[in-house]
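One chain follows as structure tokens, the form predicted alone.
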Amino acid sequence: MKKSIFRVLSVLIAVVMFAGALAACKPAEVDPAEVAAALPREETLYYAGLQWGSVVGWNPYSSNNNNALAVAQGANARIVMFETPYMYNMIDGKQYPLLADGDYTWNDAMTELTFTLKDAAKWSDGTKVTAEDVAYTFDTHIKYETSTGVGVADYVEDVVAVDEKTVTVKAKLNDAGQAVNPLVVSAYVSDNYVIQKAWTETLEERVAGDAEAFKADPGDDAIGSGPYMPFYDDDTKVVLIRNDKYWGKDKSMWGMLPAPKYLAHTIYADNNAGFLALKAGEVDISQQFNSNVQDLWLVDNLPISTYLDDAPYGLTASLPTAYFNLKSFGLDNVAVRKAIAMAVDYDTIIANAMTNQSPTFNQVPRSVMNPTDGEQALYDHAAVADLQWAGNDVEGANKLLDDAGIVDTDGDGYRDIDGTKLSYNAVCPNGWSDWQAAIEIVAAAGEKIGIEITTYFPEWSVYQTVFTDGNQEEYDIFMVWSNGAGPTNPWGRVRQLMSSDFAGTTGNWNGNWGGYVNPRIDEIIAEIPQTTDQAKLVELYTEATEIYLTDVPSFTLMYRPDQFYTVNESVWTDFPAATDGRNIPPMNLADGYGVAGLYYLTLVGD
């Protein structure tokens, strides 16, 4: 991997003596707490930036595990303990078989998707993964109304075990007999775990069929099919141990076991603690924002690197976005919204808040797309060029407001509408340092165009209860993340940004947090999943971009990686990199096709 010249050849060896002593013990005599306290360094891959706080549970049906090392479904699902039929690769947008044997197929009407399972696929208890496991998983999600079940219920009608190995996923149909959304159906097979039917039945019996108890159960006895199993966790660390009988060493899959015996995550107090551990070589993979990351190798000469040699250092696929609350006085006026968005100095946000770990809006002009090549090819850039803005256009913003008759009528230095001053707050969670820096720059833009904008940084525990309420009037301009890369995007992001389905809803974790309503965009959102003609698809995405840049219901502040990915090669090397030709995305060797990186790792000096 790049910068390997800086590899540190020495590895802590004191723990080797402990490992030798451990090998002499019988399995029943091993105390996981003792092992976890002194994991053999040359057998352990350490993480930072995923796990904050103690693990709550291991239940793959629950959305409240706080178990980031092992349980995370969705696009680029985490598959080190539980596995999906397919793995998504954000680099090429393809889904690669995991539990599945080969590609899936659609019927002619695009209403049913079928795949088979590998003969070798087994659970950690040695029993076979079957089509009945796949079907029962879906039925259980629907029955107990898990977050997964609620998310797919409108799109997937049924999952059927055709025989022991064959699975058919049946789409929900619209009035015309078409699949409501083929994109969601195809994403289902790489987003969602297959969960063992026998264990699920044990869980059901344990909670006597109570839905809330079912989802709240910690699932400490959960059975997975992945290469790692739970080993130890407390309030200081989480450790997974490799299942050396893992089916994936069969020639039909990886043909070997992953290199690290243990995956471990120390629970750090904050980003700075994780950053210092990375510098010290106590962390191998850091999934957190590390300011001026390039200084770690250019200035400190440490054996640390990122996926890309140069800025932006990672693959940016997410679009942290500032939403306008359209119920706030004056923000229902598009001239006010666009003027604020035009005046913001995005180059300063990218240089200071992101320390250049984002392309600029001159490099990647704003749209509804992330910067990946696949998404950028889905709209006509020239057709919307006159609607785009790169930022810091104070003169243009002031002219836009002046032309709209939005001026300062009372001489207090701030513009008003019908005598009411334009005054707003700009909000994001406290402690999210890069977001806070961005919001400060939004506030500074307001001052330059005669609009009062003050910053407010509530704790996340408060913030999440406010921005998810579609009727809230407390926040005027507020930041939320966006969908990154996945099988349903960019359609999913267009829906997230503008679908009126989400406007005014409470408990809203889905999108359109500002309350924007436009019947035409709803038509486009409905039409895109039914469209297979590439030219028509480009036409629809171009129109969606045109609407977004014209009406400005929200505005992207930066491009951001789906995951930050910084590696220290003091102990392990051969991490995935953009130039290595292996097509492995920087997903921290745990998510989607990123898990392939676990099989390439070698120890420094080997």
Second form
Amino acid sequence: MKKSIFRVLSVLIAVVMFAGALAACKPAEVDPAEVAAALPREETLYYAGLQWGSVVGWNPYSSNNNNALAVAQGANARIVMFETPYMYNMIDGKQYPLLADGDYTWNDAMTELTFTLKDAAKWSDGTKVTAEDVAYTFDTHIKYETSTGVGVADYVEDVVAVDEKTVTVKAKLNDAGQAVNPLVVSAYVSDNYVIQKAWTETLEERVAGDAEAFKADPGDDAIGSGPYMPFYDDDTKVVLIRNDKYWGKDKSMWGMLPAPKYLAHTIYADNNAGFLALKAGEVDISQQFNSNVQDLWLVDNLPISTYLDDAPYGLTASLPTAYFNLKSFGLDNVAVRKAIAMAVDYDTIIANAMTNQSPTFNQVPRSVMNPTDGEQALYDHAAVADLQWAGNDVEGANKLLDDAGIVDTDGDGYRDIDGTKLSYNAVCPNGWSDWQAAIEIVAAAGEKIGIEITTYFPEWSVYQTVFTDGNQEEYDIFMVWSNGAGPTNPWGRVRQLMSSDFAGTTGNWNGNWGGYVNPRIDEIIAEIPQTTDQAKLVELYTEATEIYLTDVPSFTLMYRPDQFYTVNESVWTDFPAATDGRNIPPMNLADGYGVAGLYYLTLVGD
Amino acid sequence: MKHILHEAFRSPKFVTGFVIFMAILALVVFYPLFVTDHPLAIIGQGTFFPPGIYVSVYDTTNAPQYTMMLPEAEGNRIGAKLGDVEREAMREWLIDFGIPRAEIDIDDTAKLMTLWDAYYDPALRFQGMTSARQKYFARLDASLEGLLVMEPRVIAVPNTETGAFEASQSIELTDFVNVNEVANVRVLPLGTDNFGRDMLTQLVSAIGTSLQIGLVAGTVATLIGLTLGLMAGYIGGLVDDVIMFFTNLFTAIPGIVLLILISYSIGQENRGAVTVAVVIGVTSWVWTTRAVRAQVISLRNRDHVNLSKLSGHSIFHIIFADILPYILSYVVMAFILQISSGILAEAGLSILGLGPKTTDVPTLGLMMRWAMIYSAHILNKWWAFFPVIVAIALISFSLNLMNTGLDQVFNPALRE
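Could you present the same protein in the form predicted in complex with its partner chain, rather than the form predicted alone shown above?
The complete assembly is shown below, putting the previous chain first.
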């Protein structure tokens, strides 16, 4: 009996040893699914609030990837997998070189922008990033009419590879021989990825030149130059893995690899699920609107922080704005518009709807600028001080209306114009909770000044078809977001708020949804991009602010961050914060210059 | 009738349910007589004020002051800022800084504060300390500012001419005011919600609305169910077949699915409380129909019904005089349950965002929805949702108790 056991055991041992020897012959195969199922916590940076639903693709030419962790181009492009020549930093408004070597230069006529690429810059397959890649990326965007291509086609004539390392971006010229818009040209180099020419050609071959198929391809084989590569994704999570051969560890760039080996994003069912995970330390960095976020450290005493320690907790950059539909009865009257805007209690909107995650209008008086120092310096505060209102000024609003002769003539409690009662709806999409709460407070203001305002919250699918139609008469006062921080702002925001180009257009995703027309503001909008003299620029922006605050085509309800930013230091520490003096914006450690934060992270206790 | 009522009030279950229900009803009726605020008025700038008595800080300075020498006052004052957790934390920081443990006596406030003031440096971040912890110490340090100061606090008013501050009043450590003599005191027994609204006022109003919704939904469902059940049961034949065809059809489709689809297609702008109640009513009549029909079938060949038929009475007369009284007890009980399930259905719909449009009138479901959107349950703001849950539970509990009690009265087989 004993003997037989021994025999069986020896056979078993032999089998195990043989199998082990076999396995040793081959390099150990890693199954991403298995690794992703239990990522080592101390090597993984967990996100929340970026990715909702499973990833569609990795194709940087597509605008339908639903791949928030890896692919997002624009003013603060997400540069963990693909990279841009420059990184925008919303704190100081500067563009820092990434793939590019040093600052770009303009020719004297401001029609051509030239930069060179870093010698060290390489794709993840080991080949060099060349000027030809940059040029071919632009050509492809134009050829296949991608959303990037359509967006820049009116401003960028061509991108040319001068030699292997040197790239020139040529601006489209107007009749006077000037660049149509130098701002958009300089934004091009930090907004858009450089995509590998070889991979682009593979993709073109695969779709046989079909533009729709080209943009719809999932691009699973896409090759980037960034520090991370796709590792695993399913309907519960997305995981990126560090490319340990990343070129950026060269002295000419970061000089090291980013700290986390994996970037992972669990796909949460809703905001509350993500909030709970943050609280439990399962999430390191959260891009969610977490209401009353300060309770996490003040009450629960958790190692959780935001960019600023006190309200407004983050760096706000955009201006959610309520537009007046100038076709609505009575709203063509500036007194009515201004009275409503003056009567709204913005302090309550900010304290209740935003739970203080926005500066108040006493702290940052209203203008066309966001609260960043760079933009605030662009207008003369004293010159428009008389025009700015902080809100909750019921008396002033009533006086304004009385003086304009808009009074209640029939005694029903509401003011009339020519015998017709002033009655409006205030609208925002259903489920956008902080906006809904804000709109409620707008409606409450109407009651105080004798103007009937009722709230209305249609579904987003309906809302988006109505407010983008310049001829709609369904919504009277309705909320839309604004441009955040970027190289083309605040010019882009002035244009968005007031440009006549957009007035009355259909399918309008660009701006001026209320249909405001003013030839003078159009001149200013045309002039700003051509202006390099700082004093002149301030003069133009001040005038734009004056016009905006005088005519009140719309009014800002609150300030809001580009990206919400809450970090939990249970595992990682040294996240970017306002007080650390590193000048890194709180942008997910992934967007624009925010990516620099990845190189400072350390483990708690190390 | 009198006998039934008499019997019912001898059933302890019915009485308990009835008393709870009446108490709720009394609250809904009488509370607005005392607190006349609009239930949706935003009174707080900020979210989720905890329950308590709010005293105007400004007005306390104008209220008559009394001097009281309370021995425990100083201890309370220090204890409010410097509890055990804070003392431990200070020791931890001082040890990390390099002070020997033996030299730190955390029970001696004066000594601890002296050590702290001498060594604490907000810029220091020790090995292994997170920046969140560093900020905690900075906040702690700030909160200890002036903790041991015994001098009075001075209230200063700016001079309108020079702009310089001039002392107008000094507040001693022994000064007290009587809350009854402060001009503005607001009691918020349940705090405020995410909009800064008084929770209790809103809750009472919401219970009223929810009861109305339940009543309307219950009435609609019972009327439809009763009518169809009577017709199917008494007339029979083709009418029965057709009615039962639809009844079975609706039985097979879960009510909640229908409810969601109808609510969604109505659109939010049209969803008032009454509309939602009617929608709930028209999707929950099937079981009443089936039960009524079954009872009517067993009744329609009874002698007194046949007698009535022979006497030439009309169908309506027979149904109302000879059949309805016999099933009335069941109908009343079904009605009570329909009210209860109507209230629950509204809460369910509202949580999904398909209930009555927000901030028109408060309902129990909407209150829970907003509490959830603003993460009250994650942030432990229990007063924003727990009272609502208790209210819903109490309403359906009382209605169900009344139902069970009545059941025992009507059905001798169930009597204990």
